[in-house]
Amino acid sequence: MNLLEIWDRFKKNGFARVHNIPTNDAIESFYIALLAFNSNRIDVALAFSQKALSQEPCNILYTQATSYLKKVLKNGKKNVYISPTGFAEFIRGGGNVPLYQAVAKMLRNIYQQYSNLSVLDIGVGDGLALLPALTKNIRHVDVVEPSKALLDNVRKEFSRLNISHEAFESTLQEFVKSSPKRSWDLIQSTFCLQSIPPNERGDLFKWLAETGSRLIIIEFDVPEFPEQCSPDQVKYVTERYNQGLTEYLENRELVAKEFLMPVMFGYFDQDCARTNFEHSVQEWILQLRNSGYQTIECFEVYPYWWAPAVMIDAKL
C-alpha cells in the first residue's frame, strides 16, 4: 500500500482503520506515525516511528523523531520556542551560518546604493541579519521586535557602535497602530512577515508603501499544500528535515529535540495554532502588487535546506 492509498483511507475512515495497515516500507510506517500524531494518538505515533526506525536504522530523521515522541508521550507537547538554548544552537549553526552571511551581504550591497539613508527593520530579532550588514552611510535605524530580550541585545550593539537608533518592542501590527507618522528611505524584513496571516498583510503593506518607497523582504520560497498531512506535504517536509538534520553534528540532539522536531511535527498537529504562513514567492509578489508596489524584482539569496531563500525588492 502506497502513501496515496493510506491517505485515501485516512480521509474516508479517519485514523481508526489506518493504524491496522501493514507497512513494508519505512516511509509508509512514518507516514502513519504522522497521521497518528495528527489524531493525538502519541502512543501509536511512537510505535510507528519506532517501526520506521527498525526498517531504516541509520535514518537520522526517524532516530530524532522517535526520541522526540518519547519525550512528548512522557511530558506532553511544548511550545516550540520553550527552549531558547535549542533555538540559539539552531539559528547559529548548520545552514543558517552561510544563509545569514548571504543575507547580510545582499543587504549591505543595497545600503551602498545610497549616499545616506534611514532604515526600518521589521522583526529584527537579535540583529543576526542587520548588524553585519550595517554601513557608514546609514544615518538612522529604527527596529521593531516583540521580544524584549532580543531587542535589548540589538540596543546594546547599536550603542556600542554609536549608531543613531530607536527600538520598538512590538509587533508590526501594534507598531502601525501606535507609531506617529514618519518615513524611511528603506524598509526591510528578514524571515518575519511570514508570521502575519495573509489576510492581514494588505493594509500593512499599504501602510509600509505610504512610509517608504522601497521594501525589501527576504523569505523562503515554499510550496503550498492545500491539505494537512497529504502525501505531497509529508514527502516534502520529511525529505527537507532529513537534509536539515545532517547539517548539525555535535549539537544535533539538542537542536532536533528542542527545536527542529517540535517545528516539524507542528506541521501535522491539528491542535496547534499556526505561527507562520509561508508560501511561494509568486504569492508574495501578488500581495505586494495588490498593495500598490509597481516594480518588483526577485533574487535568490541562498539554497537553504528548507527552501530557497529569496529577496523581494519592491518599489512604488
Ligand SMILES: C[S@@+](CC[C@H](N)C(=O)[O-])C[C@H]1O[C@@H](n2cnc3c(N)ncnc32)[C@H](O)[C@@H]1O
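Residue numbers count along the first chain shown, from 1. As the structure is a prediction and not an experimental result, all values here were calculated from the model. The term rigid core refers to the most C-alpha atoms you can superpose between the two forms while keeping them within 1.5 Å. First, how it differs from the form predicted together with the named molecule.
- Relative to the superposed core, residue 176 undergoes a C-alpha shift smaller than 2 Å between these two forms.
- Relative to the superposed rigid core, residue 308 undergoes a CA displacement smaller than 2 Å between these two forms.
- Comparing the forms between these two forms on their rigid core, the Cα displacement of residue 15 reaches 2 Å or more.
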The other form holds:
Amino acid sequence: MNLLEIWDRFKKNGFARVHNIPTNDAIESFYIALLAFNSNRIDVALAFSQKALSQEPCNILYTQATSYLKKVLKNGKKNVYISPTGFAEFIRGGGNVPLYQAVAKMLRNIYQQYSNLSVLDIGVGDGLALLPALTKNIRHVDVVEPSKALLDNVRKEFSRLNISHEAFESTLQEFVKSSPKRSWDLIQSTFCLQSIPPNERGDLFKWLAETGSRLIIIEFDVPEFPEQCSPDQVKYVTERYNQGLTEYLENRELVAKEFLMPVMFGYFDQDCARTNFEHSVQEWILQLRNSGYQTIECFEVYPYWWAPAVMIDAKL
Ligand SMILES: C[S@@+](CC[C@H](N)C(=O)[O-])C[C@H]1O[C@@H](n2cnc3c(N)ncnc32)[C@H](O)[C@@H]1O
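Next block, the form predicted together with the named molecule, ref. the form predicted on its own:
Next comes the full complex, this chain leading.
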C-alpha cells in the first residue's frame, strides 16, 4: 500500500482503519506513526516508529523519532522554549551558523540606513540574531520574549554592553494588551511570528502598524500544505528533517530530543502543543497588506535546509 492509499483510508475512516494496515517499507510505517501521533495515540505512534526503524535501522530520523516518542509517552509534550538547552545548541550548530551570520548582516544593513533609531524585537530568543547585529546608532532597544531562560541571556548581554533597553517577559499578545502606547522606528521579528496562530495575527499586525512604520520579518518560505498529514507534507518534512539531523554530530541526541523532534511532530499535532504555523512568503505578504502595510519587499537571506530564509521589509 502506498502513502496515498493510506491517506485515503485515513480520511474516509479515521485512524481506526489505518493502524492494522500491513506496511512493507519504512516510510509507510513511519507515515502511520505520524497519523497515530495526529490522532493522539502516542503508544501506537511509538510502535510504528519502532517498526520503521527496524525496516531501516540506519535511518537517523526514525532513530530520533523513536527515542522522542518514548519520552512523550512517559512525560507528555512540553514547550520547546521552556528549557533552552536544545534550542540554544540547535541554533549554534549546522546550517544555523551561516544562516544567523546572514541574518545579522542583513539586520545591520537595515540599521545603518538610519542616523539613529529605536528597535523593538519580538520573540528575541536568546539574542542570537539581534545581539551580533547591533550598531552604535541604536539609541534604545525593547525586547519581548516569553521564555525567561532565553530572555535572561539577552538582559545580561544588554547590561554588559551598556545598551539602553527594556526586556519584557511576555508573549506579543500579552505585551499588546498590557503595554502603554509607545512607538519604535523599527519593529523586527526573526523566526518568531510563525509561532503565533494565523487567526490571531490580524489584530497584532494592526497594532504593530500603529506603533512602528516599518516591520522587518525574517521567516522560512515554506510550501503550503492545505491538509495536515497529507503525503506531500509528510514527504517534504521527513526528507528535510533527515537532512537537518545529519548536520548535528556530537550533540544530535540533545538537539533532536529537545528541539527538532518536538517541532517536527508539532506539524502533525492537532492540539495546542503545536509551536509552529509556517507558510509561504506570499501568505505573509497578504497578511501584512491586509493590516495596512503598503510597500512590501522580499530578499532571500540564506538557502537553509528546511526552506529558504527570507527577509520581508514592510512599510506603511
Ligand atoms: C525560533 S525562536 C527565534 C528566536 C530569535 N528571534 C532568533 O532569531 O534566534 C522563536 C522565539 O519566539 C518566542 N515566542 C513564541 N511565541 C511567542 C509569542 N506569542 N510572542 C512572542 N514571542 C514568542 C519563543 O519563545 C522563541 O524564543
